[in-house]
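Given as structure tokens, the chain that follows is alone and in the form predicted alone.
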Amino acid sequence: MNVSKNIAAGIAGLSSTLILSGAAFAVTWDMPTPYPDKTFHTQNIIEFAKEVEKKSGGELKIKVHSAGSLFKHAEIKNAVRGGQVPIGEFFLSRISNENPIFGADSQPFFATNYDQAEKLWQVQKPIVVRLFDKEGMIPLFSVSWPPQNLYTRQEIKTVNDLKGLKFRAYNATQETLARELGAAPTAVEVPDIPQAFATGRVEAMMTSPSTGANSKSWDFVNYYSDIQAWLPKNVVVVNKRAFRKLDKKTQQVVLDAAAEAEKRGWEMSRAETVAKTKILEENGMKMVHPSAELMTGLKKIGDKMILDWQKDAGPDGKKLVEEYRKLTAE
């Protein structure tokens, strides 16, 4: 048992600190991420808080625990609903399983693209914001990773080729594709991801080019196949009870910075996936535009995985396809 670990812990979980500083009370709310420091959506994070510290005068400070030092990513979602720290981050379609409509961002080939992804959030965040509204949280921001892209040892020119291979899947939704791709689906953390290639425990998997240049998958795989599956989105949450006890104007400094917080974190998403594609392509992965027989074979699959996700989505799945449809038609 880590020891130390569980007494930090212990010591968050008092979901505040109050700090006497002059006259008034200083609050010092410990936020636990999934992500390091270099990790965009972490720097992003780091900056809100940075903000919020500034414009409230310094009577509400946010310290990041990056890197799952504090929770782990499975974890941050409960202890911010449990009040055992009073903001979080976590990878939103992580808790699918929860509600379908947690992961109507990572449905395959539904959202490819940037302006896509933004229509998306548009229709999906009100239900999004009943949802945790009912566990006691409120979302602030949420931002998106960049599309997700094929990494392969072999170039793949047909579904057929994934056919068998041990295939990283981060959530409910990723399961279901290996599954349909005739592939075997194996959960893997980001850090791991280096580690389960070189033991064998996976030979394939999708995610953006920032986690490929992050992990150096040029060490572990040799092709980057351009296939822009989806763009899932990172979401910032605080406990309710925890964001009431603040003062009106330091709640509204908290919803300024995090609306800041989107529209940067958005903008530093398109950067990244120019700057981390690059870094791909200069350290030696091939890459590849897809065929246009692996394209049609990995959207037949789409279609098939939204129809099904719209019925165990429910009511509220359909109104969310139909809205999103209308705006992309528009």
Contents of the next structure:
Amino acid sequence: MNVSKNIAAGIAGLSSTLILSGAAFAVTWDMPTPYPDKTFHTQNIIEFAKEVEKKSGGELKIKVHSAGSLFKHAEIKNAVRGGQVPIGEFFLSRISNENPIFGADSQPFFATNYDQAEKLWQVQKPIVVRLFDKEGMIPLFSVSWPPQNLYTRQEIKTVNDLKGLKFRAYNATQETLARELGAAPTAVEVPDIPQAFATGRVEAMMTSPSTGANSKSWDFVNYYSDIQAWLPKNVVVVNKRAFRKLDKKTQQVVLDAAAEAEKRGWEMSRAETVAKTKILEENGMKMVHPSAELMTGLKKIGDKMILDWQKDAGPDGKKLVEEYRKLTAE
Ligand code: PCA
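Now that the form predicted alone has been shown, please provide the structure of the form predicted together with pyroglutamic acid.
Full complex below, order starting with the chain above.
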């Protein structure tokens, strides 16, 4: 047998393997998210995925599985942590039971407008990065929801009017708030809101104009009190091992697209506040500017909750509050 022919055949075989493995480098990431497609967070993530695919020249595709269709909201964080999926989105303060720092943005009447929420994220982010790093994850970007307002059947004039109501709760902080108000908290995910009201599982909720409008809240409540209690965030995290498997160039594409998505998401959120408040009004919700009495009652509970939160959050919490106060005093 001719040796050189053999070598040539070997090389030909080798190069076809290379071509094949080159093609195999094109990766698809499944990405579970908790909220429906029309939610602005989901829209922003779809845009992020498109950008990653385009800028990576098709090397990395991100397939978005919205509305808890691949993993339920409660499972998304651990699915990313355990590497079942490389990337996912969830409501950051949903995991405040793991560390109170994750719940900083959901403390009643702590950061109550976009400027404050942005400053809070600035001081919260380094700690969140460190906490996720310990669990083998990197937070890629985080976007705020619009301010959280109150949806009820009857007009709420004082905190006493909330006593005894079945209150939807989306995290531990809302559960505490509901209990402090003498209401009964029940956990309900966004896609289940209309059903929960229809069947009487809940009678009141606090959420953004986005979620209120998207779930057609005028079908089951009448009053919208503009209390602007806090601005909670969603976060998109990536599994560190999955991220490191990407070549350096693709890693950079992901990071750049994430920075863009964070910027775009906050802008979308601000625009959403105006647009969705209008939709609520157009559909007959009675828009109520809260009474001073209601606000005083709510803030009194908020003050107590923030003190408790600071105690729970230890040195990180103390540092966060100090830095936040410094930033907001400027
Ligand atoms: N909508 C989501 C989270 C915060 C918000 O405005 C919800 O109601 O669950």
